[in-house]
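First comes one chain, alone, set out as structure tokens in the form predicted alone.
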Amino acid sequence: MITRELDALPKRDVYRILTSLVIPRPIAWISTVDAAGRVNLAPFSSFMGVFGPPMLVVTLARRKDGSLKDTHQNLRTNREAVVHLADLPLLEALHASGAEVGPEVSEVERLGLVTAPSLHVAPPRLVAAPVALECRLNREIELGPASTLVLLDVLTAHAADHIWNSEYDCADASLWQPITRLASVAGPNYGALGQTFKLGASELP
């Protein structure tokens, strides 16, 4: 058994370790507007959903210079984001949209994305991703220097027909296969959604 004690550690060494161990870990692609109402679109791997009230909690890091990424100060500004997750058939675009652009470049444009609008927030939502949530921004919670916890109300839920069960009118995860982040020291970076095992009653929520 490999042991290390994270307080010892350098930033950098404990972000690497951790990344590594805790996963997969799901995406949310983030679309957001800016003040002059250009699209933003983002990845963000350090995410999660707390079901009861339906919220969605991404940490935002900020950029080396200290200053906020577009996605963060988007949120600040219009306290209004999509949160996307995608498939394989979106990889690629998933992956150049997390490249560094200044705030006049909108990915969505750049990378020939199709939107369609929401129904109560002004970030539209990406038309070929299986999942999109309509959000409004919660709360901020100042993680340190470098980086800050956002907490988004979920308001609404599209899901793309395919994925969907309609005798549980809910989403069936063996009918799609969500793009999900790895370590990137050696292998892949990224992952999907394989087989799926169904058992009995348990606990677990």
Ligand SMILES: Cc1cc2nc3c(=O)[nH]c(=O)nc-3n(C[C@H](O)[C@H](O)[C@H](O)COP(=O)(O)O)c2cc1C
Contents of the next structure:
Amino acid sequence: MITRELDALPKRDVYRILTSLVIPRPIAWISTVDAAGRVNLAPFSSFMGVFGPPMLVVTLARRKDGSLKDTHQNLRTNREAVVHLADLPLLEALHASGAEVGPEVSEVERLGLVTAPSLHVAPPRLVAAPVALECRLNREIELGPASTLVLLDVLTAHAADHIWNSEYDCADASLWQPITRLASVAGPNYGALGQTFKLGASELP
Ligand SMILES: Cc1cc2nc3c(=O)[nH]c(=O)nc-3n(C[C@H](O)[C@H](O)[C@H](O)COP(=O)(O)O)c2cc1C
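Structure of the form predicted together with the named molecule, given the form predicted alone:
Okay, now the whole complex, with that chain kicking things off.
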């Protein structure tokens, strides 16, 4: 058994070790718009759903120079976002959208991704993404000088026809291959949903 006391380690090591252990992580592929209406797109895997109130949480780190990432700046500007879940055919585009580029560059245009207007928020949704969740910023919680937790209220859920089970009126995981973030240095850094199981009855609250 390998044991590491995290408070005795430099921040970089803590990040490397913990992100390699807490896997698989879903990836929020987030579109936002800036004050000029330009569409921004970026992936964030410090992400999860909160299913009491319908919310999502995402951790947005600062850039190395201390500035806010475009997604964060845009959320502060107009409090709106669309959080997509991508499937395997979109893996390369999702990865490429994580490159650090200036706010004048729209990742959506650069990657040739087609968008459609959202119903309730200004950022458009990606047509090719199997899941798109229209969201509004609920609040920000500062986690220190370098990162912020953002809580997003989910207003509207869109799902592709081919992942939907109309009998249960929800998506069926066996019908698509959501991609996940794995360790970022050692071994593979992405995965897709592989083996799945159904044990007992799925319960609803
Ligand atoms: C798969 C993946 C997951 C990422 N997860 C996060 C994350 O959870 N938090 C974060 O701040 N940056 C994360 N990043 C880095 C951002 O995507 C990257 O800084 C991006 O350029 C931010 O874009 P923006 O400035 O347009 O918002 C991730 C990158 C990739 C490729």
